[in-house]
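The chain below stands alone and is given in structure tokens; this is the form predicted on its own.
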Amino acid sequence: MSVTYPELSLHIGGKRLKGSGARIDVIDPATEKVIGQVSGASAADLDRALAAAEKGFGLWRAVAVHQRCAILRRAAALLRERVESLAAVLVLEQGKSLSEARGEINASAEVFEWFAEEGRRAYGRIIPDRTSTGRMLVVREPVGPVAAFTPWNFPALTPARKIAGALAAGCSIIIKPSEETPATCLALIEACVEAGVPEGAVNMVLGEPATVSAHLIPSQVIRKISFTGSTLGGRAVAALAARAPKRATLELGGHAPVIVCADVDVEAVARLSAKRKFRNAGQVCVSPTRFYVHADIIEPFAAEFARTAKEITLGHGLESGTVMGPLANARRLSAITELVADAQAKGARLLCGGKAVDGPGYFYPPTVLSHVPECAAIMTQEPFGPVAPITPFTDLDEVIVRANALEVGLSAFGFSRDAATVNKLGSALEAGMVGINRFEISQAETPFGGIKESGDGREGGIEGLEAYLTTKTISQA
């Protein structure tokens, strides 16, 4: 399949602009070839974006809610019309399979559609006054211009959550996607502008993350921060936001435990676990990661998991038949290699994979490790790659403690046929999102986010709109 990577630029005030900052190469992770270049934003470019967002906020909030939501629906329709071309571009810059990329574009359109409906429901209320002539009103208003930051693993869906949520509330937004995957986000911006979002209401900049955040977040123009990324990056963003202070939504790292009890259909759960684990080469913040499997079934579970992993076809995401593409960058390849070597050195059994593929591209095969000791680094460090560590347990209460032991709490999963156990897992697992007997925990209608060091605030669902609204009380005589 032949695909031409698009010309890149910043997008400020409704127009494409060439940045005047440092040049940035975009690399196809399947070939390691440079497929595009873009100039990052200089300080002057960022100031231009701030001015555009300030003006755009005034224009956008003045648009009637019904019309704003109609524009979001048009943007969603444009994404659906362009799913094939956008998915191919996403594959080139991020690496995932074409089928996964199509799914991501369609899911992004669904997010726009959800917020197009939910934006009409920013309801207030009337509170009975203590006098016979007065009125007490509570109204919801857009918080103001937003600065948003997104990573490379879902270059359409993560920006879509922020853009659609902000616009549905009546806010303007400046978004800085990853420099490794800029074209997909740029396509979202252009769909919004083409659909009728006014100049300056939606903007995109690029550049060194720390420099851009240090410029945008302290600005008096910016009233709200939304950040998805590493826990380390989230701490830095939160510190900047706290100085103002400004509202911040933070969606940070995870390390999802999966508790598999002895009463399950072993082969079915193992196959389901493997297919979900290796989605996007494991580069998913809610990916099932630490598999705690009852000692009575760990051997057949691990064997079926490995059999399923070996059936996954590895290749360039645009090639027919590819199920799993490469890792997104050389950093992930190095990190996974080190974690697997450490686990093996500490006694883990390698059932499949375990070595980077020779040749160009950041390819690492689906890898399954069994009987991984708790002292292995992979049990405490999020691998963010195609490696599944499996370890046994015998006591449910004890394994719940192990599952909850880390300082992250984004997602967690549990499998059992027993009703009491199901209820216990749902209540006891410490995470913002818990899946019981399924891995599907996120859709446009549901809140997405974690607890503990996995962040604060939610995207998606009614909570996703709430994040961009402020509350005003009007006391009227």
Ligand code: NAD
The other form holds:
Amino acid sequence: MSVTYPELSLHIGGKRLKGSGARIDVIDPATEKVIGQVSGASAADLDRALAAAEKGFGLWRAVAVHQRCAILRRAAALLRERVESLAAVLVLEQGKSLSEARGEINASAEVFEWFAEEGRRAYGRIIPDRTSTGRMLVVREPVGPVAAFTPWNFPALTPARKIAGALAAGCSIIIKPSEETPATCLALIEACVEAGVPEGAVNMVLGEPATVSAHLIPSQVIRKISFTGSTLGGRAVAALAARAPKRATLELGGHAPVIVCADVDVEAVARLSAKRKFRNAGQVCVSPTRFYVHADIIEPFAAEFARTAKEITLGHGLESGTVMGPLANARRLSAITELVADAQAKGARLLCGGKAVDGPGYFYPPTVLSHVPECAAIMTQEPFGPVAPITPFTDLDEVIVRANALEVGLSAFGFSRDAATVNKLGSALEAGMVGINRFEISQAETPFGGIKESGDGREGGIEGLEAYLTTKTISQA
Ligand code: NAD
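To complete the pair, please output the form predicted together with nicotinamide-adenine-dinucleotide; the form predicted on its own was given just before.
After this comes the whole thing, all chains and molecules, with the earlier chain placed first.
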């Protein structure tokens, strides 16, 4: 399948703009070839984006809510119309399989549709006044221009949550997507503008992440920050936001435990786990990453897991038959190589995979490690790659303590057929999202986010709109 990678640019004030900052190369992770180039934003370009977002906020908040919602629905329709071409571009810059990329574009359209509807429900209230004639009104208003930062693993869905949420509330937004996957976000911005979002209400910049965030966040124009990415990046952004202070939604990494009890259908759960584990080559913040399997079933579970893993076809995401693409960048390849070597050195058994595929491309095969000791780095460090560490347990209370021991808490999973155990897992697992007997934990209607060092605030669901609204009390005599 031949696909042309689009021309890149910044997008400021309703128009494409050639940046005057440093040049950025975009690489196809399956070939390591440069497929696109773009100049990042200079300080002057960032100031232009701030001025545009300020003006765009005034224009957009003045548009009647039902009209704003119609525009967002139109943007969703454009994404659905363009699913094939957008998915192909997403694959080129990020590496995932075409069918996963299609799913991501459709999910992004759904996020726009959800927020288009939810924006109509930014209800206020009237509180009885202490006088017989006065009125106390509580109204919800857009918080103001937003600065958003998104990573490379979901180049459409993560920007969609932030752009649609902000716009539905009546905010304007400047988004800095990952420099590794800029074309997909640019296409979302263009769909919004084509659908009728006014000049300056949606803007996209690129550049050195720390420099861009240090410029945008302290600006008086920006009233709200939304960041998805690593805990390290999140800390830097949160520190800048706290200095103002400004509201910040942080969606950071996780390290999801999966507790598999002895009473499950072992083969079915093992197959389900393997399929979910290797989605997007494991580069998913809610990916299941630590498998605690009851000692009575660990051998058949691990064997079936490895059998399923070996059946996964690795290849360029655009090739028909590819189930799993390469890792998105060279950093992940070296990180995964080190984590697997460390686990093996500490006594883990390698059941399949375990060695990077000879280049070109950042390919690493689905890898299953069994009997991984708790001292292995992979048990505490988020792998963000196609490696499944499996380890035994015998006592449910004790394994819940192990599952909750890390400082992160984004997602967690439990499998059992026993009602009391199911209830216990749902209540006791410390995470923002818990999946019981399934891995699906997120849809446009549900809040997405973590606890502890996995971040603060929620995207999606009614909470996702709330994040962009502020409350005003109007006291009328
Ligand atoms: P990284 O910290 O270099 O970058 C992650 C993302 O954060 C990038 O998009 C980057 O542009 C942004 N970023 C980093 N510092 C920033 C700053 N000061 N201001 C603004 N943006 C900033 O990490 P990486 O090498 O790309 O990935 C490493 C780890 O990050 C992964 O192992 C994973 O744990 C985590 N990660 C999490 C998510 C998620 O969805 N929560 C996504 C990607 C990566």
